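Here's a solo chain for you in structure tokens, the form predicted on its own.
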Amino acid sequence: MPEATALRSPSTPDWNALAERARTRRRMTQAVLYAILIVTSLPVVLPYFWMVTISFSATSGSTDTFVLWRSIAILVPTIFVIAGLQQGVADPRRRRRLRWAVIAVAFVALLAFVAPHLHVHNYRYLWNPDIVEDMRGRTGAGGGQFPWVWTAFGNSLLLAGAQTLIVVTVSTLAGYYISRFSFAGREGFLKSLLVLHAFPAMTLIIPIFLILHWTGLLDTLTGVVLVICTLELPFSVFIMKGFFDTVPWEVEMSAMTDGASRRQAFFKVVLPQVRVGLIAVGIFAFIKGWEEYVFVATMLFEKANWVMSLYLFWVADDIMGVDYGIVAAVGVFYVIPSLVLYLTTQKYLTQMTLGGIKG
């Protein structure tokens, strides 16, 4: 009796079983980490998507919300069932084929039940001069006429786009001798840009105002420039500080050993090191100088001068009683180069990293 017990194999347990568990686990973590990110997200998405939806659907005098919740009812659901697909199917091609599905079906529900309810009537402004002299003949607020859209989003572009070069130059020159040499006073500059950059920048429009008007500055695209950038530079500078410090400098000096110069291996070896810090500075320098309001409406007063956050707000203020549909048009001219730019770097920064750490 003892020999066969010690000749009984113990039990073995099952791995495929135990397997499928921790699939079936894992699947499910997944797909409550999906509704949770979904959910989170829809406050955050469905302003931009009404205001799509009436600027394609509303007339004028009237909004039709009946296609905006027609427009959700099958986008959303679509949305969950896609999410569901990629944790729910696990063979690739099979998942591939009924995704498409899907999104095949939401066409069709889209083009029965929304598309006949859509038009581009609200953006005729953008090429039909006849509206553009109808909005110019809406007194506004300030009392005056409105500017042709296309003048204030070329002072957008002026804007963002000058405020984009300054802040990525300094800050990559800054940032680059911070990382490299030594001075006397570098922690405490360190810890002073840090500091700049914690007070808020509304504390500083009166003195700023003044000195713009003291300049001969006040009322320029050019006084708002400088000073978005003496507002942004300080915290730029110490981003681009830590992508450089990530290059070891072994790499430049065995570039400066080989015959390079100082300046040629910065240019040839250091900065392609940390292109996606200067994408990423510079993404966020434009977006700043985009969407500024605060200083814009405090420093700009001439029409010719508005930008494209100014025109919106009067556009809304003076005419959102009588066409929604042309004031959603124009908040989706707003966000085009935003989500362009967005779209066309995003890959760039996921894979930004700041002083080791990715992002």
Contents of the next structure:
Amino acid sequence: MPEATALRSPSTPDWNALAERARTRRRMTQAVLYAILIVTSLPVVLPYFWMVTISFSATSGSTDTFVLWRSIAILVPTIFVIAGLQQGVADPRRRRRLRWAVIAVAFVALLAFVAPHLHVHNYRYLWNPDIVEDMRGRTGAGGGQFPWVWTAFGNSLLLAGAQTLIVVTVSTLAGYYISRFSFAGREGFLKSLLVLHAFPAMTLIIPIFLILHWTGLLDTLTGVVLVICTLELPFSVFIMKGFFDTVPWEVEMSAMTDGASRRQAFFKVVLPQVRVGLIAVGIFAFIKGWEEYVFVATMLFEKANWVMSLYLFWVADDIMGVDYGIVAAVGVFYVIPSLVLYLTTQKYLTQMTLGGIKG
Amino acid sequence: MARIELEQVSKSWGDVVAVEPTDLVIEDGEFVAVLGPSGCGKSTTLFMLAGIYAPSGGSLRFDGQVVNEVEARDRNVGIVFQSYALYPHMTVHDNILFPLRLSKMPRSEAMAKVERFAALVHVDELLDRRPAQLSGGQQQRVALARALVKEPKLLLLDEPLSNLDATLRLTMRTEIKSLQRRMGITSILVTHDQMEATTIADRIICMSKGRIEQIGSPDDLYLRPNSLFVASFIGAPPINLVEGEAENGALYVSETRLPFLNGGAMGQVTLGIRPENISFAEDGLAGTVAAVEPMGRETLYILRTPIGHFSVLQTSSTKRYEVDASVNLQFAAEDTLLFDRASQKRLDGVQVHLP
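Alt. form predicted in complex with its partner chain, vs. the form predicted on its own above:
Entire complex below, previous chain first.
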């Protein structure tokens, strides 16, 4: 502890030198921190960035990357210059002004060198009902093999929406009951919820296929919705139970002495307090349904039943001589709803990790 | 307003008995405190009155009518919790309005009542706030207004002041008492704080381990405790208790002989003397000062004597003794309380004095 001895020594320590050292150390830490953040976020950001640039720039159907390289050549230096400004310029007002200047330069450069190469031709599947026919001509093989993308989009919405509704309703009621009432086997039930969640669902795929076959639900959206709900429920119930645990019993008692029935107390007093939990469970359920691939790929065959993930798969797989432009464009279209959902609700999701999960 | 009667009312969960069969009558308009340590069954009793728990046995009557089976929402009882239990997602206004909304009171009348009761507890400036934006005292006032707004038959207060700081506790204590007087509502305060109980209530019910130990005025409980439990639970600093053997017309504690003045007893007897009833004197029981704790108006001395440690409360204006000083103690026979250790009951009319 050099500082400690310096403080204790009878001669006055050199405060200026100590302060200078602290400053340098702080600046070093920050620089290293920025470097690490930039490096680790690259692999996360780059694929999305690539997907978006390809979808708006690919022309030949082959993988041309020059737009990607051009935009990276402009954006990466911009990021480093901004990071450098953060370290190098002390005055916050000046720093902000310089930052905007750099961003403006980068924007102009993008307009000049990248913008002329952008187009929306790869998105034509959005307004063209038969993408294969469009690509290969009416006479070509495989005409009419694809449903319109909006059919798949509608199916995906239906699947994710229905499963959200079921998961939220059931997990709310079950979570409340487990949180408030004691019953024989409650502990075991709670533990089995976690075990069920840890269980790899993929191993069940053959039994589930057979069950759906026997019940006549194979190749129906209903069947898939039920399967995904079942797999999703244990964890959701557990989360909701944690949220109900945080609502004090007194508040409910208070409502009941205030003249509410147990049901009224639940709807008017308890439920509003677990709103964050409802939203979180709902979002997870929706995303799960939206991105589901394995079960829909196994249980759905009819093209009228295709969902977005299947559409994406067949676009990538089936359009002879893969057209990366279209695949990327479908990918962008596919990701938008989840992205919007996450962006609009992330404040609730972060609250959840703070207060929600308690055993 | 109601007269509350409990006849052999009990509550148990499986084998665990929370409240043993209890008889109790609370008169119309009376303010009663239920006092006891945590886990003594006082809150359970309260929740049975509120209708949240159903009694396991006996009958519970409001104005002579058995209400055992009547649901909480139909009992017209107001309740205030230690944690206030306000509805966090509603404004103060909506919190107070909530009971009226459930009772389907016409809107204009309900609004007027909310205003009136908010003013009564001085929260009329805060009606648009959420509970999280209020201080503890303000939340407690809102909880009180919410409990009172439907003009309940019975007001139940479950440790309402425990979460408040000392000054606020005094103010709220006075306010609750005067509100209760003005509205004449039969009220029951549950508390483990004897000060709160003795200052607020007309009558105190002292409970321990699911049983009523004693019912009486604050003076009854303090001066004439029925049992060792009541004697030791009530009073701060606590009563001095000395265990001895009674024989030949005297109580023997170690080697010291304390003759009985009135009556007599045999066997195992505990002597109790309140700290303020012991005084320093020229002669008497010899002891040394082990600790001195100035408490402002009074000073508490801990003394070591041949018959055990004694705490002694003296007004601070008298001579101050230092630690290790030798002193002599005196107490009057009429201030001694004697208890039979086997039955834990007080031996009525029996007193001892220093030889």
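This one's a predicted model, so the numbers in the text were calculated from it and none came from an experiment. Residue numbers count along the first chain shown, from 1. Take the two forms, find the largest set of C-alpha atoms that superpose within 1.5 Å, and that set is the rigid core.
Here Thr220 does not count as shifted, since its C-alpha moves by less than 2 Å between the two forms after the core is aligned. In this overlay on the rigid core, Val340 has a C-alpha that sits less than 2 Å away from its partner position between the two forms. Relative to the superposed core, Phe267 undergoes a Cα shift smaller than 2 Å between the two forms.
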